[in-house]
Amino acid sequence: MTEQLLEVVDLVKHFPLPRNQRVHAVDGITFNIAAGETLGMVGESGCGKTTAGRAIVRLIEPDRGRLIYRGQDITHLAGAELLSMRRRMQIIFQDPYSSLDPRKSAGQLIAEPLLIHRWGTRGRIRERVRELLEQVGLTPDMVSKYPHELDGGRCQRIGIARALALGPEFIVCDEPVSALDVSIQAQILNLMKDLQERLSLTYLFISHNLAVVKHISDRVVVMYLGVVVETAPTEALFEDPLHPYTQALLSAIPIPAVGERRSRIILSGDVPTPVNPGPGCRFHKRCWLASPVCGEAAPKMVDAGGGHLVACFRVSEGAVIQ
């Protein structure tokens, strides 16, 4: 049986607005990640993917829910305990330029977490920086380069090296290739897969690029407006999506073959606001299969078999979605 590395249970994060209103960025999501796997997280912009990732590594504090890491509840860790946990959980950010301090060289950026955690002597830290540069495919002379002297791919490699500095086992990858050219994306993805095999890493891979998620992920979580609507092994999700939103999302993937076209599902209706999502299924106002019950109550996640979970009344009632 595969060991569970991380369990996210009913995680909630709202952001306050004037007049006692709140943005329901993450509104009670539950999923787990097995040790050594890559869990993809997809959904359109504003669905809460990045907020979920940052809450999991405690860059922002969740309002409610539990984070269980190797059986330990880390939701409310603070001080030295939280600092110790940060050695095991890291994050790679989306924009390689804005995530790096322009006033520091590559060597200083990679060494920073080692210095904060008092990892070793100055000489040992210099050796570790050189090791990390080599691991991510950069030459030793990069140690003195500043972010503005490097292209996006090299900057992202520095970001990856910095995330690896303390030897973590779990990394949140927040759209790590979306700001890069396509050819550079492939290099970074191959690097990340190679590092995962060599260092026994576990990834939460957040992206809006479904082709990338299909390529790198073992399982996929689909989010819509702050909630999880479907979770499945990658192959099952792409071959047989059960939730209408997932079907619409996958229908937008272009087919790389001349003359072949996918049957697009064009969504209509109003997009609910995350400030006041209202009752019922979050997707029901845009769903072409919605029934009256969809606007009255939120569907519960049900197991459709083979680890394929979906929150949809039509599936829970045994109906086949067409």
Given for the second form:
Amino acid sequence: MTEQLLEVVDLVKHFPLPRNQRVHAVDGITFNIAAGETLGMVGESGCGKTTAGRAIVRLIEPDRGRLIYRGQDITHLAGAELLSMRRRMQIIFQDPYSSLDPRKSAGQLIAEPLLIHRWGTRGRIRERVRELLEQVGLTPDMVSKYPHELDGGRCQRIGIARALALGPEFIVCDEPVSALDVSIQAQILNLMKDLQERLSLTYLFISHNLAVVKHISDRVVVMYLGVVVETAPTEALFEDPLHPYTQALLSAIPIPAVGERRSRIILSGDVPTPVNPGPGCRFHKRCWLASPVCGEAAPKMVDAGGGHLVACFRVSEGAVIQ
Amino acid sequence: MFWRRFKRDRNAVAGLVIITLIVLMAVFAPVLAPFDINAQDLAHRREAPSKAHPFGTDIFGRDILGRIVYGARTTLLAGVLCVLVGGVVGSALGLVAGYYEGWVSAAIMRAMDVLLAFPYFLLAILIVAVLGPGLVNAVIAVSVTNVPNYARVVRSSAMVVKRHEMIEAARAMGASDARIIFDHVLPNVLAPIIVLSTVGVASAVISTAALGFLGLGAQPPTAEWGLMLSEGRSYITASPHITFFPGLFIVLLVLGFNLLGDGLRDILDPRLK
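Mind pulling up the form predicted together with its partner chain next to the form predicted alone we just looked at?
Okay, now the whole complex, with that chain kicking things off.
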């Protein structure tokens, strides 16, 4: 688990707006993904987690920063090199209905990446499609079904089969279960875990659902307004969140027990916009622990011990300042 | 699914029936009119409909029914060709303009705006005036006037489809732009193209007939409905049957395509599903 699969270094993506304004969707994020692990990425809507995911699989060109995949800089790959990179890196989308072409059957959808990469003869592709259907728990007769004939769970299974077709080692999962019924979410999550074990996959699992992330992740990255505020092994993060934003986020998880009470941290103020943010910690305007320094400079990531990294002035190397 | 909805739409079915009958007429023209339709019989000029000539004869004593039957070939072919050429070129431009935003799109659409700035029939006359009269040039002219309609409709549809996640999914697989345009965008913008084409045949028929009427389209002695209309116009009070029958068939054909086109628009509109 120590071998790094992907290093994201100071990734920046701004979207221009009229009148010289810029949306700082992703504003210098840095993190690593180890081979074979599941890295959860959480944050509220608009915090840039989807943009980050798309930039990692090279669907969006980052403005700055580097993506290092197994030691190779893939930030600016193009042409045949990018194509061969796409075999190893895939993405599963949030809404299976909009990510699957409604005019293609399940078989055609799953075969498409194989055709694009000239994977083999027609016969071998047909065989591979059948094998993939089975792998994601669909029956062979689904081959001729169209997305509108299938429920969300089955469609997402097709999306997964398509992502697996070329035998990738890394998959970005962009909210893969949040469009599904709760009853189906667990099935899909278990399927993904199962596939990870069998095919030794690495996941970047993007979600706003903390329970789901806790269930599936080995480590978690917490994003807020385009920056990473905290990274830690899942257990450490949920037991002992260090960043005030993470604490507020975790206090919002409902506790499934009668009589149990927990002090819920209610944040005041509006969510600041990611348009031209000022200097200082992104969270300082809503932080109940903020001191003057928080509005002046952005805190650096520091290691609080045991791989628990946090960007907050209250935490210095190895200790929390009370 | 499609056929069930189609059969419930009485207008569309009526349109399809009319078109089918006229197409059959064109296909079996030699059977229906087994004589030389260009043979003049000056002794029997401008004869009213009779047993020998059910639609009467024209100013040269030619059988009007026979000329209508053969004229269906010319008129249908011209109408369909105009739509085919205009539709293919216009759709291709629209797809490219919709998929690649920025200067490519701007350049294409400004060119389309220039074409649309002229009243379209004036534009057709202008093109024929440059190329010279004749059926082929008339078809080219009407095709050109059709191009901007397709380009605009297809572009706006393509821009909607392009925002779909399935396009990103295709890119993540490594699909080339050409593959995305033809394999994903085109099939999803086909519905408006089909509707536009069906209604487009009707207007192309009118346009080529009108060019024929003005002497800029099909040249004598070709049997073409617009030209036949024009040939009889001096005798419209004395021998109205010479203009009536070609006019009737133009109306029928246009009506058929309009009914079918309107029906298809309703059936293929996803909002009505």
